[in-house]
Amino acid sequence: MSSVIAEKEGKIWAVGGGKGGTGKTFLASSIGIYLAKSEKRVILIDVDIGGANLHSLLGISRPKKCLTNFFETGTSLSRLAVKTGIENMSLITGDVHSLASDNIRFTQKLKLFRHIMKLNKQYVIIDLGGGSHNNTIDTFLMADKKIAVLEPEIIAIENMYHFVKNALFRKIRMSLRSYGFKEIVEHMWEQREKYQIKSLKELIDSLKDSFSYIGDILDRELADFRIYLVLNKIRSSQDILIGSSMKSIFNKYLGIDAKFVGYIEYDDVVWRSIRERRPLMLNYSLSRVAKEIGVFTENLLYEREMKISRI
């Protein structure tokens, strides 16, 4: 009985970060392939509505079945999953022809989340689109592991920070709404100069100091809010230090736990594999990049962090 339950539990990982072009799709596909090669049953879901291209990185044609069928005809997610040519791994693509991401209704979104949670797979890897729309943020918040990808350049770092900040604020508001306290949060944040609040961490601390019962709710609701950081396209040892720096920034200004799980060095083998439409983890499995992907995926699996020696 226990083995049956374990098979149905599943782990949902979402790969996000706000800005487009940071390598989220490449990382999602690579993580999925690594897990599948490790004999774990994986399903990839591309929820980049209107810009779904995860299939291209797997070297397969655009699936005819997609999330359009789920939203419009009620087709189950399991029936939308197509083979990828990689053992243990299937794909659901998110090319919703008649819907933009911001037009998906709240009830539709909740239905999608319920069905994702019911998928009988060991691992569900979700590739998020760019931007910070509520539907994207809510999908990120639903995940068991919230993976944030960033490049070591200022705009990408700022976008990723604001994406996580928006996700945390939405989590706070949604958590307190069911208890009738959402207006308190919004009021204190809108009047933050009056309350001398300079960051979300100070907002949380102020809420806890002012309302002990809200503090108990927040402690419970935010207990599992953890960010897993992956650096992409690093070019120097100094770039690697950005991972530990962002970890400190998240703790200082947002008051959340972050783990720096790994990085990928810049290497032409990545764009070569994308151009060839051949998965790097299969066709360049001995490359340095493939090994780095293996390292941080193992860190994700076992809740480990990169050990960084400061220069």
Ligand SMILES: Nc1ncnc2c1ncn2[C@@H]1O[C@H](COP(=O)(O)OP(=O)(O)OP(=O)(O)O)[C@@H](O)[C@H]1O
The other form holds:
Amino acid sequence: MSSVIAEKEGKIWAVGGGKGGTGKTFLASSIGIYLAKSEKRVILIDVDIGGANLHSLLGISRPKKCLTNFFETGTSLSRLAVKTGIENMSLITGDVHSLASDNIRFTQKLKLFRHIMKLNKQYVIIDLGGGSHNNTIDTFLMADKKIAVLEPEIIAIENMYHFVKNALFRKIRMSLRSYGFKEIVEHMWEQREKYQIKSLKELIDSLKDSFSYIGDILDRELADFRIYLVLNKIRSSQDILIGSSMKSIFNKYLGIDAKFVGYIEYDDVVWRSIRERRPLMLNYSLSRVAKEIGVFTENLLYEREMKISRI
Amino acid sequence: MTKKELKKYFDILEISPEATLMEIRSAYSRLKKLYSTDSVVISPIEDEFSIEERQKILEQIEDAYTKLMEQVKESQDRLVHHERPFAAGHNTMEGEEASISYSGQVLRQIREKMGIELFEVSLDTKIRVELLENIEQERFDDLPPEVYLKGHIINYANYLLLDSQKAAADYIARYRAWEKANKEEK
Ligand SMILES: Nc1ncnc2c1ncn2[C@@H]1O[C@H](COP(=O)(O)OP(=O)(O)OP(=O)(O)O)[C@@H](O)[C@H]1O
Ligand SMILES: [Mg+2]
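Instead of the form predicted alone shown above, give the structure for the form predicted together with this ligand, please.
All chains and molecules follow, beginning with the one already shown.
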């Protein structure tokens, strides 16, 4: 794929994945720094409901302005953005209340999304935090690139599977709702035993079979539903296989496209850099971790995949 | 096989239609392993999918691989028998025989046509890269004794989906001719 495409569109990237502590914040900040260092304009947005901490990883203090100002007084996003000390990169923080469960109305959320999309002259990297709250899922769905961070560990695998499955189901429901077909999906899913539907993929398939117009809608709406998998904290080359296996499970059981874009090894240099409050991408830019981050960010930019010909 | 069918098989193996032979092979063995053993990645879907369904996926993978391999073999045959892109050069033994004679050079050309690197061959066949290089370059001096050499040629030709018996016979014939010439010199 040519760089023109990557430059033109697909600039809103959301980093999520379900389980807490997999490295989402570390990776979101590192991706941001990598892009900023390659002369791209970057804005990081921290929407982690429970614990916004992107600023700490960048070694700056908590910004006074935050997304709450956007919701309460309508301050524009670009005015909320604070300097990060890294050229080309600014930061917008959420706070405990801004995106918390019921503090934000649906219309407010849509307004936020609209404004984020307008920032399209720059790369917008969103740190989603963990969990699969509806607001988290909706932000994930809004993004051009849905980046899911995984660790080679069973709970992370299960959480991510359910996170992506929830996101897909929500996407299907929302798409069909806007065409007035919401009841059909819900009916079919509730009666899935009767219809012998065992998975989301089978639900999609039987929706398509039964109603050709629904098939067209879903084909269109799900065409760009693609997961970009990043595998963090690997401890052996065998672990890399988990990334490609996860991709396969998404493909075979959920019927969606996933790209395995890269892995990062487990290395104490990560926590060392966090403790020193100096981003790894700056202070340990020659480390293997930094190189691996560069590789998968390039893969994200150019829609490439990890080569996993042999492990 | 239609383009659409081909695409379907590539999709099942989750690779692009531009995939190299080695990528097809490794995708196949990776997927087969994933769905036939109890990988941790299977755990989130365990209760959603029955053994029969897994069996079905495995069959699809098997089928896709077989079909793709047949396809590769077919285009390989076309390459060898009809286009005869390698017919020029030292085609000593067979004379006017319709099919090609496998020299080191021919093996190399076929491999390059398939877009396979030597190290890839080496990973799959366990033949050292230097040895493969010596075979292709026909550095007969550096090759192992005939009995071993024959095994290597069969192994390599199999990997390239060629008629391995013929490849071994052709190659060994060249090797013997060299040996003979060598002795006469001395
Ligand atoms: N590649 C790695 N090697 C070693 N440690 C790592 C690596 N990646 C992340 N960590 C460590 O994992 C911890 C969690 O990282 P991080 O805060 O980025 O996770 P998170 O997914 O954002 O968590 P949360 O879900 O709580 O927001 C940090 O202490 C960090 O040092
Ligand atoms: Mg975090």
